[in-house]
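Read the single chain below, which is given as structure tokens and is the form predicted alone.
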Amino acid sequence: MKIGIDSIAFSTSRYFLSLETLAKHRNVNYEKYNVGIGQAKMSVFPPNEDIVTIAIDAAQKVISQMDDKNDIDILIFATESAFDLSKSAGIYVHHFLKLKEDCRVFDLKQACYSAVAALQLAKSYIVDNPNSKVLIIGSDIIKYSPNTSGEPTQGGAAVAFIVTQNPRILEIEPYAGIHTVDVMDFWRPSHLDEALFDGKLSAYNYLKSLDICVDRYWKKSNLAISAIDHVCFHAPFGKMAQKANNKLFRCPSINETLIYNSVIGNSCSASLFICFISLLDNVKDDISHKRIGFFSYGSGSVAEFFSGIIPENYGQTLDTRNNLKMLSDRIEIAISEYELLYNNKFHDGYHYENVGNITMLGINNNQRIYRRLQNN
């Protein structure tokens, strides 16, 4: 049985900081963001967009290619960004989208590893039941203190894919290297917002952990590294994915899995997605029936590499037009209203747009409320 992923979508916030504005503010030189450490623009998000909002939007456009939504028989929000300690983040996704009741639905954490999980249990469960679907979305926002070397690599974005047997994006393989171990390369107490890192162990472990996990693939598939034709890697930042790129694989596309990424900085659980999204978007050549090498990075951490095979007619399933789209009418902002999004604040007198057609208005009785735009 063929299983894998039948259609992709993103979704990211309607502004973007340049990092040429940063580094001028920061009196750094450019060259140090844009070549050092391979990322243009950040997405900055308003008070009103969040990991659900931006989740329903990247999700209502996979759904929109299915015949029967009822078919989606469970939903996993993967993410590192969730802001209830209870209450599953895909729970309000579930209702915006008006999913069957008679649905599994839960939120998987690890760092960045988290929507790879998901989608190797989505495979499994497929397997078992056949007529099935999954809903994956991997949904992240993070930030890091300013003045930091982490800030140049802010960002997020929403993945949003459905799992199926016959699949029309991709055909997961049925082999895998995995290495965990425990290291403090990254992480983020329940009581802060901004994450804590150890930038060089986390390169550092990084790249060990992919030596470890191709060895692994290696000798469970008995392919050659010849068979990988394009590979896409997790990128908190694209001289990381480059990096990785010219240790083991020197594949000539990796620019092109780097494109959306650089405009929209670290997305966390949907990296690795968006940079296969950008491979798909941007690649010149029809690459069905190709190889594509998968490296997921969790800190803390969690690493896998896999791989899948590109279907005959994988382009009819595309939204290129869209994407690029929506990544170009982005807003830009000034360093006066990044630093107050980044306290979360409003800007007085200034209405900001949402990305999809849910809002969140804002917390009460330590709620979260969300509306529908009458627009929409």
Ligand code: CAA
Given for the second form:
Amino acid sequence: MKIGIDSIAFSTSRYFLSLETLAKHRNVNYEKYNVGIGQAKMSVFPPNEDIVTIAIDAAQKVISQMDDKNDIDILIFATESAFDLSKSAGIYVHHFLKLKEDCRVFDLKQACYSAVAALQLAKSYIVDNPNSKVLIIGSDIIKYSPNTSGEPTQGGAAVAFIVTQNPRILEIEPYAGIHTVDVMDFWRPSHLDEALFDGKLSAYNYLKSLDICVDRYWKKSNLAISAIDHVCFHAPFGKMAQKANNKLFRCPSINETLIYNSVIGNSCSASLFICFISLLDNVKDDISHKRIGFFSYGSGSVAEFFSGIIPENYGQTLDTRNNLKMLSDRIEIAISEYELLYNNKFHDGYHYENVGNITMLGINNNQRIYRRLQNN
Ligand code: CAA
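Next up, the form predicted in complex with the named molecule, please; the one we just looked at was the form predicted alone.
What follows is the whole complex; the chain from before opens it.
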């Protein structure tokens, strides 16, 4: 049975900070950010937008492609930016999407890796329940402290995809190389909004895990490097993915995979899949029947290399024009606005827009209040 991704979409903030602006205010040569790190812009989130509101926007796009959303039996919300240690962020999404009550909903956490865990779990579930569909969301907003080396790699986005049998976008293959090891390279204690990290250790462990995962993948699959046509990597920043590609694959399409990431920044659990959408939208050739390799790295750490085949006619499901429009329509903010938004503050007299039709009104009695915007 062929199982995999039937439709896929992403969403990010309406606002961005140019890294040229950040470089100027941090007295750093912009070339370091643009060439050395491989990033040009980063998404910045106003207080009315969070991992739930962007997740709903991304999920609405994939649900609009379904004949019947009641086929969704499971919603898995993958995130490392959870604001509640008990209630699943997925329940808000389930509510606003009006999914059926007979549906399992839960969050998954393991840094940037958890959406891949969700995909593999969903695949096993569909084997036993071939008519079922699973909605997976990866949604993260990442903050590092100002003036740290991580600051230019901040960002955020949500990806949503539906896992089914006979998928239209990607058929997941049965072999994967996995590597789990206890490393203190990146972490966020529950009392902090900002992530803490050991940047050099994290980059080292990312590449070491890649070697181990790919080696295990070759052994399980009996495939060789030439069998992989394109590779998508988890991209905490573009240069990390370029280094990974140069180390093993040297796929020229690495540039197409990083177009969206370079203007969004790190979107953690969503990042690998946004690189996949970027490839689908921007690669010039028809990639039907091609094998795509995927490398996921979640600090801490769990890493996985797996692959999938692109079915015939995948192009019919893409929404390239709207993806490009969503990114090009974003509003640039000044450094003073970024500093205000960093502290999650509303600006007197400034009305912040949402990317979709759900807004976060505020927090009352420690409860998040979401509303559907009027005229939607
Ligand atoms: N022109 C061109 N290039 C320049 C330059 C200039 N003027 N100045 C510096 N550079 C280059 C450097 O040579 C370097 O290139 P190489 O890596 O090829 O040597 C690059 O720019 C970066 O310079 P530094 O190493 O000096 O940068 P840094 O120490 O300030 O920060 C970082 C880099 C460590 C990755 C930092 O961004 C960071 O800590 N980020 C957060 C952690 C992270 O993202 N880790 C990635 C792996 S972990 C993961 O994947 C999970 C996750 O999502 C977090």
